[in-house]
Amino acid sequence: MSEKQNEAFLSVKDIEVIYTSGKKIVHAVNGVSFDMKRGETLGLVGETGAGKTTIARAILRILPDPPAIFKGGRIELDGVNLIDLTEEEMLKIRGDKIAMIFQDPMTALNPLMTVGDQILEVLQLHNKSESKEELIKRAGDMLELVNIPRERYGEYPHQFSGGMKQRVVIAMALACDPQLLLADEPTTALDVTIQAQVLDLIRELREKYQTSMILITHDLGVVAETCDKVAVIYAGEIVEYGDKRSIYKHTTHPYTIGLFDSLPDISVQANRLKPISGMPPDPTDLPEGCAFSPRCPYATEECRAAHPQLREIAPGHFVRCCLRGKEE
């Protein structure tokens, strides 16, 4: 592997993001960092709301403003800090240098256009010089890249199933050859066989063309199958980041412990799953001390008082624990 290709090319860098609701604020992310190199997946894992889109919408610059705020931090592809470039800059980038799979293709793609055009719009964007004729036929040869026919070019969503419209979102995504993928949630809304499809398409091609990417998800059979290094969000933060295998065969965090306890195991025979006791801290009103305290059976008056720092307890491998970082 060239040398270019061992560096990091994204350099995520304590950002934080707040909501304004009313006269309330809710803390979305809590000083999130982390770096990529090129040909990368990245796993962003946790429940529902913890944030991991905001993670991924902080780094196209397309946080909804009002009521999102971007308090602080940087982020860095190639060297330069996205969140210093206008946003008529930043739209050179999206979709050429930066794309991103929305979770639910319905509300990614246009019901009154033709899905091919659809993928044209993109490549006419970032591609001036081209002629119409020879946008099109790559606007087909994207359609065909993702199995489907290019004489469908002319048809609208409402004529595809759930998984095809995925695959024309994947298309409008991959046709700049871009550098960075942000895919949330990719498969949520498809059955398990559509599922795995998708999944094994955004594999091949992300391979073939040597793309970055960060997969946000909940499920971490599909991190096992995809991504390189993991990353557990927690009401905002960092609680675990690793490599694949030290994420998987020495989980420390306790969140983490839970996530993984809370799957089914088909070789134990149980009436009920074991879920994460208590709910997720309320993003307004975060514990003063470990946000995983109120949940945490581990937890201590130090638990309570202190917020804790990721420590690194092998390398490569980082934990946000009062009490398991001084274990190892």
Contents of the next structure:
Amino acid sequence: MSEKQNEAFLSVKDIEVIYTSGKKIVHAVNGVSFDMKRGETLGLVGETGAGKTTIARAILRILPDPPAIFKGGRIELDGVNLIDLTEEEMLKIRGDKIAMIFQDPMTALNPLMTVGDQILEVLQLHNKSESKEELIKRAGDMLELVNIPRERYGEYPHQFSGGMKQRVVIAMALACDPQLLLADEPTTALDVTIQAQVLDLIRELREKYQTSMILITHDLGVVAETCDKVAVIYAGEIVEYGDKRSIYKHTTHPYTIGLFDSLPDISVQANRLKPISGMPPDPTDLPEGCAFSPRCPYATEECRAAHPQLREIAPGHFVRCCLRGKEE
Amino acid sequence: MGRYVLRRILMVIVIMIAAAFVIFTILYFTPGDPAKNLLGASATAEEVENMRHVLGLDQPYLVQLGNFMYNTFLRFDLGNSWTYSVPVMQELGNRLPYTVTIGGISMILNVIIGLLLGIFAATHEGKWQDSVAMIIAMVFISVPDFWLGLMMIVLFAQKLKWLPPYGVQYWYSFIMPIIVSSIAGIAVNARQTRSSMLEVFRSDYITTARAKGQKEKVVVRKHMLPNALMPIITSLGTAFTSIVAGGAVVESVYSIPGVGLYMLTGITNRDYPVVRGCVIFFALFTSIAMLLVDLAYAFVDPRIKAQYSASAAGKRKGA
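What about the form predicted in complex with the partner chain, after the form predicted alone?
Now the full complex is given, and it begins with the chain already shown.
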């Protein structure tokens, strides 16, 4: 048992995804790799457009087909490479072993179906042997699990508030006891008090069912509260990766430092936030050297010339930078 | 919901009265004397005057209008045709089955073929199948129906002798008229379906459905199509009325004794009761089609259903 807990449950290796738009090619994800153990939570942190959602959709193989192309890499779940599976086999995994919570609860539910039926749909897909009555009862149980009265089974999404809709989405995602939960900015569209409720709910349910989770967010506070490991994504690459402690205490990559610096600190009298200057690079035309070099205050000629590799600067703490962490 | 329907039915009545008023007034002020028309060029002035008296044309506008409205809406009598002396109501009843059969079957073809073609094009967006489907739709829209009707007669009736060139004698007499009257509607519907399918194609809830492990076919049928249906229903309502009201062309090309042809002969003969009767019939038909469209909205979308009920409740509170 302990051995099984130690081996990687989800192993993502060198995945690369591009989007084609006209003649331009958008390099959305460029060789991302990470491992997760069972029950662990990994935070994917980064700016809008860094490729976080694309990574999650690639794992579930639901990238929008015409523009997105999966160029290469392996995604192993329990030793099975999901990329090699047929579409038929993948259907059995989606919603059952891997489930996803979406960013915007306002649009993630089908407006023409009752919330109960939407939960029922995923249950029916993955529990073919059970009777419909039994599954309807279970869908009701799921509603109660996320603190929505069972009586509201037959109501439509427009009759629910944003926070309640997100709870329905969570109920839908957890309905089949997934082993891996992909939470794509589950709280971004909600206001702060509801955010806390939803995060608590996710954490509670996750602990109850020992579900592994990838939490996509740009909120470092949420990461600190929820995650075991953190991967900082910049321009489709992991620039810093490690357990929460090393990222928060031994922040190394200039981009991560910039992210922390840009948080408001109420303990210090400050009038202005410290943003990272500049804009993320154009993903159709990434810089030759380090992708962060145009915005990096420490950048040298070396940074602009050569693309840095991910280096282990302390056990389990990886950084993609030419300069930082060398002295250690 | 029931209150909403009731309100809409009351509105239909108002629309009918307005339509009757407008068509009566337009015909009244149309130049040309129906009495002279009926009697022919050789009639004496006295005969014409007599005829005008018989038809009631010598009475003032308001009296004529009042009689017409009274007969139409309280006695449900549209009068007799001046040329054939047959009650217009009876004649409409005889002709209705032809118009409705052609219109109804064209509509069924429109829904089935148009939806399938549109869904097919949308799910193959940007590929050659999409282009082919849309080129077919473009051709269908562009072809004038009278021309297509005549060309089909030349091909299938004259050259190949597969189908009768006109009339309603056999069931297969209806094949050509139905094709001609459905083809433009199919194309419009296919294009409408394609564009509204593409609109919901990238919706988040479609991704949600895929993430559940739902098969793509079921995602299209269960999640995309119902959400794409609203604009499609709107255009279907218009299509149905234009098929029926526009049936005059097809009916005259194929000599089908339908309502459209009846109205055309009424117009050429200055047979006012016939024209008025047909216009009122088309107005009623359109109103009912639009009412059905609105009810279909509520049936498809729970948000609209809630709105209907809410607006009825609001009215109640206000009153």
